[in-house]
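The form predicted alone is given below as one chain in structure tokens.
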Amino acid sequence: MHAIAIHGGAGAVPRAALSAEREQRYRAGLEAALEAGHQILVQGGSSLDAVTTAVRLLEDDPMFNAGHGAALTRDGAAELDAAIMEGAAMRAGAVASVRHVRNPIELARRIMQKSRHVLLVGAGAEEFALEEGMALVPNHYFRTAERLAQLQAEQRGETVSEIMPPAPRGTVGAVARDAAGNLAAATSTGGMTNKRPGRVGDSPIIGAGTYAKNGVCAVSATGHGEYFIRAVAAHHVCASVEFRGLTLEQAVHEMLHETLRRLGGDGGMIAVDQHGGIVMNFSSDGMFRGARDSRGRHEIAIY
């Protein structure tokens, strides 16, 4: 049994907003990683490689809020936080604050796979992606017209919202069971619009954004970072599976729905369980995310 869930972010688009040219480039930037993920698991490959393989390809996607087509920090720069964790070990490694990194979640896992090291940030991350060869890109790389509009629109006092064309806001991430029963996930973002710079969210807090552990489950996070940060939102979802006897869908909507919602914030979670069970919730207007596995689930959906 392998099974493989992806997200793109929280907080969709309103749907009177959305045309249906855009609606198809989102569903095919998400269909693209989603296929490329599941074919790892299909040919025998590890949950490892399947979410990495499926989280690049959203970052390299100038749809979604992560690599090239990030948030922008209020200064106009580009600053990326990502994670990856796998299940069997629960080893870890995370960046944050990198400019130059064309896709922080190669340097996440080369962070776990090859240093001694969870977390490296902005400069120390950077060092050692040049020390693993790692090719570093300029930052302007990952600046769009559009993203560039959304930061000033914010700073004129208007919302992403009513910015036209409009893009999802949070984050990319992964999940997935491989047939070995390993769990893995993988998480990566640009963080919020208008941002000050040296903030950094959920996404790279092991346990917070993304939390993966054998026999329980596997979760990437996406919404308003601080609330997930301050709830310990992924890994109470596992604890309370394993811990609780919750269903992996019971937890995920209590945090969602209860936990997140009585401290102010909202977003959604994808989640696996050790059965290769998929969860995908959220409490906001929508979240862009797709799930397959080898019972023959294929979905795509944004609201």
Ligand code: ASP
Given for the second form:
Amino acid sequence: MHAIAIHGGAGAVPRAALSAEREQRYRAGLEAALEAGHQILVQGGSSLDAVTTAVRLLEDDPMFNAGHGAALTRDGAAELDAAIMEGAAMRAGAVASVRHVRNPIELARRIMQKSRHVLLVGAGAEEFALEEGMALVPNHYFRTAERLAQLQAEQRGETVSEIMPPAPRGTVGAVARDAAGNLAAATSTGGMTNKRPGRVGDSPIIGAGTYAKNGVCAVSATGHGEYFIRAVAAHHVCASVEFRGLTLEQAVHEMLHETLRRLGGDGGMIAVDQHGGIVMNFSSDGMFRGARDSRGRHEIAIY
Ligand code: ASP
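Alternate state requested, the form predicted together with ligand ASP (shown: the form predicted alone):
Let us now look at the entire complex, which starts with that chain.
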């Protein structure tokens, strides 16, 4: 039994504002990432490889807010956050506020596997990436005309830009269970449009936006990160399954629609349990998402 789920962020474009052509581009990007991750699992690969590959493809796709096409800080720069965790030994790697690492999820994985640390930020993280011979790019590689337009619209105080529909937040993530029963989670993001430089969201905070523990669940979150950090959302979901006997579906629902809603935050989560059961839920207008498993489930959805 194997299963994978991916997300391309919560807070989707309102249905009426999404053209058929853009919807097609979102769906194609999700399908490509889902298929790549699924194929790794089909061939007996690890959940860690599946989530890394799926997230890397979404980072390279300018439609999503991670890597190329990331949301911009109020200074117009991209500052990227990412995390990865594997459930077998509960090892984790994370990176925050990097400006030149082409694929932050690869760096997070390298930090997990090759450093003595879990979380590296800013210049120190980029120094490590350089030592590892990873691809570094100028900051403008990440900046697309659309993200610049979104930033300018937000700075003008517009909620709906005349140039383009409102920004989905668009963080990306993946969770998977492989045939050996190992769980893994990965999340990558440019954070929130118009954020203050140095702001770090929930995505790279282990337990907030990303978490995996074998025998329990793997979770990747998207949404207003400040709230997910305060709720320690991803870990809390797993703890509710492990210690309170909730199903994964109940635990995710409670987190999004009760705990986070009470705090005032919205967003979504994808999660997979030890049996490969996939849960995808959100409290925002929508969430770009996809799921595929060895029992024949195969779906891509936005609303
Ligand atoms: N959770 C991300 C953050 O706060 C944003 C998102 O998911 O869209 O950085």
